[in-house]
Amino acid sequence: MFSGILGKKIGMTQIFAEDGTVVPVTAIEAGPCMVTQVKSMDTDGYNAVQLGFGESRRLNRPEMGHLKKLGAFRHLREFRFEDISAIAPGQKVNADIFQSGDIVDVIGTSKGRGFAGVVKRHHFSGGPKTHGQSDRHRAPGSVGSGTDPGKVWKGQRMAGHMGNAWVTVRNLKVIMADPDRNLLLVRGAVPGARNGLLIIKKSTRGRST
């Protein structure tokens, strides 16, 4: 019935497979969550379910009201669903949603980086190391023509703020889960630092290799 769930991220680390070669995974603590609210076509416009996961220490009096003593959760978020018929507020979903060989697409934020130049944030190559140049080094060079076109184009790649993004990395086999410990064990690497949110859904765009 669900296709997804939240979690977190414990970290990486490596298992071995049965041939013996190094497999490197990433731990992630998948639920368990709670349905805190159902969306219907009727009410709301559209098909969804909200999950709630993560304990919260303080929550204000709206989120008590829109919780409605289900459980002080520290994220919400949201699953769109055909059919909403036979899911409740108050259901639990855990991690046994999830088998050994599924393929997943994880969603997470970045690391963010701050405010980054143009050699570590689009990798450029920087200006020549020799002939005098004593500031070229890291510099972007031109960014634009003068009378033509006469201005820096929308969506140049200057220095700028690096990570704290959305991002979605696709095709990751779940390699063991897990749901007593409510652990997944996934190939790869998935976005963000330790214990940061992720949203792991059943992937529908093929399998990873």
Second form
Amino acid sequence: MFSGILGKKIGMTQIFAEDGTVVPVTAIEAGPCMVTQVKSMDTDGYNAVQLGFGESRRLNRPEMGHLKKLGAFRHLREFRFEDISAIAPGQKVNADIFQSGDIVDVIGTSKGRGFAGVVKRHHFSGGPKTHGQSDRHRAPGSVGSGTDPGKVWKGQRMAGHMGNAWVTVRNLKVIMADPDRNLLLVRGAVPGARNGLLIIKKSTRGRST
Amino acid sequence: MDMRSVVDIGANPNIAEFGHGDTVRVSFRVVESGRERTQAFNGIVIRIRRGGAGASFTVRQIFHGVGVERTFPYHSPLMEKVEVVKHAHVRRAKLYYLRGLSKKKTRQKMKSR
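Provide the structure of the form predicted together with its partner chain, given the form predicted on its own shown above.
Following is the full complex, with the preceding chain placed first.
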């Protein structure tokens, strides 16, 4: 029924498998979330569920009106669920929607890098370090031809703002799901800094093992 | 919730308390051609890396005149036991300088209690 949940990144650690192999995991505080709104085909033109997560100290008037007595949530995010027949506002969602072995996609806001050069942003190799180079160490080099075409092509990779964007990491394996502690351990890294908001969804592509 | 409360990492009950410079005997399970056996490694602890689940320590021995170092993950389930053979008093936490010393020199260094 529920195929996604909101969570908070706690950080990374490692755990040992039975045979001594080290598994790098990210710990996620997943839920508890509450259904704050159900959108249906009839009223909204599509089926979706809005989940609330985290405590907010202050709500403004529109937020209070929207949430009514459900609680003060810091984050509200919408999930497109196909089957919403058994879902009503006020319902709780826990980490128990996942089991170890599930494959999930995790979405988060990546760490902002500010205005980054091409070496950091696009993995350009920069210029030579020696042989009389003065200011070309991290330069992008040529950005195109001359009079023909007489312009720089669209999409030419250049320096610019990097990070602080929604990033999805697909096909991460759930190593452990503990609904009692709202804890989810996922193999590998997820986007963003600690305490960042994450959306964890059952993967649409990955095969569960 | 913070990292410390996520993964429960107490002291490994199989590991006797040891310090930098101590001579220890590490029993570690290895799988060789499908068969599992316990391998022992004797030597001096030259490094202890704390840090929760990723903690490890490095043991150095001199085997047939060749220095051999092995790093063991502190919390590995393959860790059978660690016994302290000899305590030592050393004046620094990382004993990398032993790498440049002969066996005899090392012994003399470790003797000063």
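This is a predicted model, so every value here is computed, not measured. Between two forms, the rigid core is defined as the largest C-alpha subset superposing within 1.5 Å. Numbering follows the first chain given and starts at 1.
Peer 1: Superpose the two forms on their rigid core, then report whether the C-alpha of H131 is displaced by 2 angstroms or more between the two forms.
Peer 2: After core superposition, the C-alpha of H131 moves 2 Å or more between the two forms.
Peer 1: Superposing on the rigid core, is the Cα displacement of S145 between the two forms 2 Å or more?
Peer 2: Yes, its C-alpha moves 2 Å or more.
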